[in-house]
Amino acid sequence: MSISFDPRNLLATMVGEEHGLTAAEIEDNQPTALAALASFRQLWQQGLYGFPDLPANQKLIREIDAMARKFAGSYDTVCVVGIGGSALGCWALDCALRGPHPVQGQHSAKHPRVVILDNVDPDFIEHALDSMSPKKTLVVVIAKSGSTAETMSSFLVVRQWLLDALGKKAAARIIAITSEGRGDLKVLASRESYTTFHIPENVGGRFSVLSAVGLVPAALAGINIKKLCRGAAAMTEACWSDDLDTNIALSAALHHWLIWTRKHKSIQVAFPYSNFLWGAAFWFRQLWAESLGKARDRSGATVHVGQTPVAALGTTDQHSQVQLYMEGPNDKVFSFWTVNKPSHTVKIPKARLGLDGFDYLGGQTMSKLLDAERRATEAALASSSRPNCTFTLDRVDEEHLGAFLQMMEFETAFLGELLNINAFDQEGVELGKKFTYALMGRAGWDEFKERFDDYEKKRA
């Protein structure tokens, strides 16, 4: 397993000063990246956060493989319920391994389906129902708290969807993952006997792909979780190193670190040079603005830090965004995410038209296409003083997969340190949700009702 991180064109010699890191600002900060390490791996070993553990859970993987054993050929679809971290980890591994939609091919038994419900438009939910069977569905709901109201809203449908197909068999299609004692999931998965996985309570949604949340999806499609799990558990050894050689996650956080404060780059584009990696780019994308979007610091001062991470997909947003990026405000970092060894080549006929647009592309591959439209990007970005790194994974398999997404988040919380921020909680997106109850009736949240009254006050 290798993936590397190329910080050359973060620098200033090739992006000028005035946007690049000089070797004397990188040299200064090592120390203050190992007191974030250091820092980072204190709060971990108080046990305050969790998601390092998850790859070593061999106990866990054994009982969700026995699961998967235990349901395989009496499904060709698995729909899962949930939001934010509990689906976009679940999109990120079917897509990276099994392929983006709709490449994946006819779905069956032997071969089947994900279908992720994570969003409460009515005509979405509506044509996912119409594009499945209930006799041959498998129901995965997710919701660490237990009481989310778009996946309980989204469950309650699919639960009736269920009822009126297979009645009292039902509960036999449900596999419920949420908290272990608390949350009103968990009341009605032991009280209606679902099949049913915990969240550790010190890991948070946005960091639980390699939790039951991402794992019994992905063992359900047919992904192998150990392989994916061996690799994640590698990363996560590099990842206590204080070589920032061996360190890359520390390494990515001290030169993004660096780029953001010093070089005033507000907002990172993740750019995967592969389809493959696309779901990924939009786990991250979470991943990076709950957990690095704050208002104040841990001193409980007001701060407002955070960096804006858009997903753009190469060769794809070349033409969609790159005139922005190559000529807009130069307030961006560029991610690049490549793979070494694409499982295919796919040769260029030599079609001899006569035509220099077609002819000089005869005889030549797709990869070595897409690895020069990356390497252009990445050099006219450079030449524009934009500046831009690369992430390099030897292939797209599961070991290299699970090792990418624990290289990101160890990365995530060592920014965090680096901010002097809590990256692992949420405030800005609880207001939302008490809105939410209040709108909808929930009992308990009057008093969000009446502030949601005084807003529309406003309004009027």
Contents of the next structure:
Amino acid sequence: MSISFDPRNLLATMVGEEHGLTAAEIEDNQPTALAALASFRQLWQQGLYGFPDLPANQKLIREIDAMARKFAGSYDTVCVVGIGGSALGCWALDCALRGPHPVQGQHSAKHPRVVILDNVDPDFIEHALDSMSPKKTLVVVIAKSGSTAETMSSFLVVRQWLLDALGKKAAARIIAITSEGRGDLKVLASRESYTTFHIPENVGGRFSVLSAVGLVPAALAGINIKKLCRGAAAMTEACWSDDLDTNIALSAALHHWLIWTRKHKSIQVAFPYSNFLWGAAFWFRQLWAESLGKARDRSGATVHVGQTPVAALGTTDQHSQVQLYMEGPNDKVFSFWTVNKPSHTVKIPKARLGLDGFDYLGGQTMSKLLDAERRATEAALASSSRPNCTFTLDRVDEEHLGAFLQMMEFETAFLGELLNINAFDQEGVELGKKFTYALMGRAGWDEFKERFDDYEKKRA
Ligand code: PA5
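We have the form predicted on its own; now please give the form predicted in complex with ligand PA5.
Let's see the whole complex now, leading with the same chain.
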């Protein structure tokens, strides 16, 4: 497994002192980065945060593999019902390892289709249901809280769809993933005897991809979860290292923190040059936004800190976003994600058309072109004083993906320490949820109905 981080285009020597980091700035702040590592290690040792432990949970991996073997051959679709951290990890894995929609590898008994219901758009739900057969679908409902309105409502629709077709046998086709000791989903799962897996209390939604949340749908889709966790476990070990050459999560955190806070780059563009990593870019967006966008620091002081994550796809978005990135406000840092060895070699045919726009390409490969386009974009941005860095995965397979996702989780956790914020809560999404409960008539939320009515009055 090999993943590297290249920060050279973040340096002042490449993009100038106003926008880039000097060697002294980086060196002077290394002790701060090591202190962030130490303080996160302490929080982990106290049991507060559990994501570093997930890849080592061999017992869970065996249980999930056994469950997948039990269901094997009985379904052609895995319908995941969840949202946010309970859906995006599954999409990142399916997209990277089974291919981006709609050009996935052929669906088969070994590699069934994954349909993710992560929105309550009625047209989307109806189309999704129309595309699946209840007799050939396994439903995986995921909600840590056990009460998220979007997931509960979609699950009620899907459960009824199963009940209408299968009657009493419906429950045997449902797998629930939720907290062990709380939530209405847990109550329903026990009452109706669903196959159930638990999410550890100290693992937050956006850090849960290597818990049952990501591993159950992945195993059901035929992804090798042992290898996924093996890569993540190797990365975990590297992420506890005090050596910044070994610990790329800490090195990336230090560079990103400095460029963000000292050079005022309030936006980070995650720029994969791989359609297979497109799902991971959306997973990253949530991880970065919810973890690092905070009103208060740990002392309670108001800080309103945050760096807006944006996902862009290379080369596609060179023809959509790069004009802005080159000439618009210099408020962004770009993180390119590249793959050394794509699984396929696509040779561009030598058509010898006597037309220059075609002929120079003939005989070369698509991977050479993709690589040239990325390097050209990096160089162009650097020459316009736009700082950028590159993560390189040797290939996209289970081990690299597990390692890459784990690396980003560690980087996010280290950034939380560097910014002195709690990267693991999400108070900011609560008020909207409470207003939704009030608007939908949930018992006990009258206070929020009154607050919402006041807001409507003001608008009127
Ligand atoms: O990262 C988080 O904690 C959130 O994004 C949650 O994953 C999201 O709100 C869904 O929560 P739940 O799993 O309780 O339905």
